[in-house]
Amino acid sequence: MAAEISDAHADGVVLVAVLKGSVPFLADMVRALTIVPIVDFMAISTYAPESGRVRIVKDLDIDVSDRDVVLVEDIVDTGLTLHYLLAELGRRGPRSIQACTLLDRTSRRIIPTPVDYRGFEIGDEFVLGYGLDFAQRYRNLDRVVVADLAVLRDDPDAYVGALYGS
């Protein structure tokens, strides 16, 4: 990914990751590709339980007006988030924008949202690690892994020994 980003934006980029889950994902790209991008992150908080809606509540430092920009994301599942965060980002401007993620779950998707770089695509699975947790846990983890939800819901630190070799 990092390669077809650095070709399509030998003339720079703003690469606009959304906290926290994307970080390791954005450092691990940011170190690959062959450009010096601008980094810039937004978080965002749901407001209203299964009603798919969020807020920001940590919005970008620099103006991307007639830049071009990539979103960057951790997981893009049913697509309402990605959907919005383009929208919002589209109001401002930019040049053009693009959404990028390391892991895509199209089969949940309730908005035909396009994703323009894409890691690895997955099922119904929950997954943990590589800025992916549950409760908090398992974000710093090198590496992907499926869990059992249920089983997390019962104990969040189920799988801290057996993932982390205590």
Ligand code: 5GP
Given for the second form:
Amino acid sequence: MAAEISDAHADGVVLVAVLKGSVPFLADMVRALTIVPIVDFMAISTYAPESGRVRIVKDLDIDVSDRDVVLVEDIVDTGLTLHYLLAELGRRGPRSIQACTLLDRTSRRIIPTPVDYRGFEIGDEFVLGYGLDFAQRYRNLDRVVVADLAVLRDDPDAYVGALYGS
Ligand code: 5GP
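If the structure you just shared is the form predicted on its own, then what does the corresponding form predicted in complex with the named molecule look like?
Time for the whole complex; same chain goes first.
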């Protein structure tokens, strides 16, 4: 993906990462690019899960008008978050806007959302690690693991012992 993005953006690119889940992926991505990106962050919060209504809680520091922008996501599931962000950034007059995601679960898509750079397609399984959390836990795992949501809902720390080796 880094090679593809570098090839497509020889003139430079603004990478907009969505906090917090995309941080490990972004860190690996930027170090694999062969161009010099500008990196900025947005944070959003969901009003109600599955509603698609989100609120920007941290906006970009830079102006993206006339810039080539690539949004960097950890996972695209229903597509509601990405759809909202593409529309929001699109209103700011970028020269181009694309989306990049580590994981893509197309089977759950509610809104058709273009994903230009995709790491892995996954199925219905809930995943944790490498930025992805449950109740703010597990983001610092160096790999992505499949977890049982029912177990996590019962005890958010259920996998700590097994995954952190303590
Ligand atoms: P969407 O708006 O596409 O439905 O959801 C995107 C967000 O849902 C992701 O950024 C992530 O925070 C969360 N999400 C969706 N699927 C998973 C998953 O399998 N594991 C975790 N940890 N988060 C997920």
